[in-house]
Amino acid sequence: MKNEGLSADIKVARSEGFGLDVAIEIASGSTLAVLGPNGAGKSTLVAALVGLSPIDEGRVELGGVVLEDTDQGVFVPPAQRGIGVMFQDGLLFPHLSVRDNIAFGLRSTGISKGDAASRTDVWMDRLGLTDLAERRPAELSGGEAQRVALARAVVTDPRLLILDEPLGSLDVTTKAHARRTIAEFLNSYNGPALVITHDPTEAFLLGDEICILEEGLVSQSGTAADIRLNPQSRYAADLAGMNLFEGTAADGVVDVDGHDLYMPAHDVSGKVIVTFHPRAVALHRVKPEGSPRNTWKTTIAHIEPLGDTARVATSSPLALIAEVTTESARSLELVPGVAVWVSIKATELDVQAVSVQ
């Protein structure tokens, strides 16, 4: 059946003074990452979409079917919405095996035991869980448990997939592998997907579009590039505005599209993600003396004022964002087209492996 995506306009009021007022659209085959700090309303949004918390005003439509409409008095119960959810802690049933955890949702829909077993086997094979089929959750690693949770969320062929902080409980090494697994799955998923996170790296890598949620309201939405270049709030500038690149690491150097970045340690190799804050980037009109190894000449592509600071976009060989004070931008005469030198200390770079080698 054709999946026509998600359209939701949700207003929820809370007695403690918090309110959620969000409108989102997700096309089929597309992933929206909702990024926001704790208390922004991310969990309230999930509860409203799933139907666990009825909305006070608005409308939710999924795949051409109205799930909730306060004007028309429509409310479809959670079990009938066709939404798969993968929670941060997995929430696996401790007394059930991997196989039975995955099959639980299928069996609750009333399909035959044989069909449930067949579909469960398909997803265990696809996510590398066949050898773990009879284990209990207590016998699984964090990454294995996350794969089981993902399989359980998608085995019912949901019309909408929600991943709620899917990597939040994992260590760095396990997180890299799990992130790759999720990214590969999302690339093949033909329905709308929603990723809830407070981690900008996850948002940028998993989302086709990003929606920033602050205090119950959408403060900004767009592609990762849109938000990096022109953040609309301090939160967006500090977290979503980070510089993020993918490259290949070897012998303490990361190759990013032919440009070398020297990293602080030599114990990471292979495909990596490099992140650093715009405030870690120093700009100079002449080559600095005794400069860090990460120093190169470039030109200013764009300048965006942001209060008492300015965000400066540079051009090749590595297009990045620097954040400087308005006074510094003025004294350095930073305008588009001007040549500058960039310098970044190796210790300011955060380098993470993309997958387990």
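Between two forms, the rigid core is defined as the largest C-alpha subset superposing within 1.5 Å. Positions refer to the first chain, counted from 1. Not measured: the values here are computed from a predicted model. Compared with the form predicted together with the partner chain:
- For Glu327, the Cα coordinates differ by 2 angstroms or more between these two forms after the core has been superposed.
- With the core superposed, Val46 shows a C-alpha displacement below 2 Å between these two forms.
- The two forms, fitted on the rigid core, differ between these two forms by less than 2 Å at the CA of Ile26.
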Second form
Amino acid sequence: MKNEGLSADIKVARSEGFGLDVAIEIASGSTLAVLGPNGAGKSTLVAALVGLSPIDEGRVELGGVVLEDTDQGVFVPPAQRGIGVMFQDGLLFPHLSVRDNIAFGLRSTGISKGDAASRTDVWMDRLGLTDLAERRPAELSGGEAQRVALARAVVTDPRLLILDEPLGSLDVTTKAHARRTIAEFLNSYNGPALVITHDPTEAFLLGDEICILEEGLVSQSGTAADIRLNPQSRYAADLAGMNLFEGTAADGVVDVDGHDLYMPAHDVSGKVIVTFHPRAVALHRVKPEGSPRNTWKTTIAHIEPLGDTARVATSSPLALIAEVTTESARSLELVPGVAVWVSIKATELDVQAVSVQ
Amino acid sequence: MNRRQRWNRTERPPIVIMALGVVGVMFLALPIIGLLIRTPWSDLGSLLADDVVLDALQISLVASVAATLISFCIGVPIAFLLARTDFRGKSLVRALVLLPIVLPPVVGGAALLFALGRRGVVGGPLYDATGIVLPFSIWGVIVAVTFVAMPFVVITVEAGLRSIDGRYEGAAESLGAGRWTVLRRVTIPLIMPSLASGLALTWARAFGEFGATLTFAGNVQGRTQTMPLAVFVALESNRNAAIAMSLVMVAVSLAVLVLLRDRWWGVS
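I've shown you the form predicted alone. Could you give me the structure of the form predicted together with the partner chain?
Complete assembly follows, chain above in first position.
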């Protein structure tokens, strides 16, 4: 398996601040999401993998071929790496039409005009770009530009696909659509794929595995559930330690496995993803009075301290994580098995459509 | 459409600024108007059909176009060196590039004479080896106007190279493009506006060059006499011919600038 995928061990010393020291493995057909805040070293990682900035120490191997090895002095230039990149901000060539942008990689590698045109046509058709073929990037909407960038990255059949903040510049409505396009593509793509993002939802939805990058180091990696339920650092908890549920929305209510969550607005329907931060969950020993409509009784499954706070996992009907201060955990006498009331304000729920109905 | 445009202030500037602007426009227009008023329109055809004029126009066009081509071939690469590489003495090279703009053209021409003249440091051995003498030939005109005009394309293209987003070139590389392909299909198109205006400025400067040409190449009708030199000579002897030739220079320059403006400086 390892031979088919990507195996990278990268150390880069940066002139100012911290460096990058990351080891990642991605099997063929699977997607790794690298999640991290601005300045965590995500761009450096992409540049190093693509070969646009040399690594100081380490090794990159893709599909059994060594692309870079500082010990052996191997360096394959970017043009010969066979890595398809959907760059942050798209980076579509502003002077070329949609068609020429997509065909760029094929033409550069010396594929005949006819072959390049027919392969370009296939992708334009598949991503619904045929009508836009002669347009310039400046004449495209954000979602269209994003699909062109995807087509340009994949038309050459790359051995590794890197999506760097693929949904970064899109507005909320376009995002759901675009994310679905990318998720569908990743499902059909049989090479290793890497998604770089600062958005936890994006990482959870697109990555088979997630790796959290903080100040140039991997602070945690694992499946979405591992990270969501058991974040290893303050940072991971803030960034990724979210409650996340899939459900079906209608009339201001999201049905999650038979349990109803009240939404802040009525504007979404159909399949949705609901996320909310553990800090938005309040725990009470008696039934709370007042506004929260999302209130139910449950028991505590387990408690995990994390710095000044504790992450409290509750059991059915909706297993979720609440984050409370250690002090209130003590005063509420929260221990596993204790019955508590959970309440969440509807306004704290982030509800996003998975597909546009 | 453009989100930024919403914040563009399109209100009128203060009245004083507008008045001064009008004064500026008049200052620039006045000489041209004076030229047009004094033009002997009825004799224009016969004045311009003169051999002196046709020779000078031909030499000027050949020399200025050649200077533009040479500047493209060796001036644009200087811009790449300055914008994309680091080397010792870079600030010296940049000063060298700017020198012909600051230097009186006569001094430039004299310097060329000392270096490339028949007894010059390089010109002497060149003559001994090949028998070629640059001064007092069309080649001398080309050398003189190139020396004076090339800096314009260098500084414009260098600025263009610095202002483009280098990530486009990285993206092209990752798509399998080699260095030449990146240059041809990405870098050059991206700097095209700077390149075009730089070449236009270079051409215009070469077309109007006077001092260096006179000093280095001389003023031989039919061999090295360019339009500006011919105008200067005619001012002493045949004022109407001088005016007619000036008019031609204005027309040719305006035509080139307007054409380039429509094509490259994207007036929407």
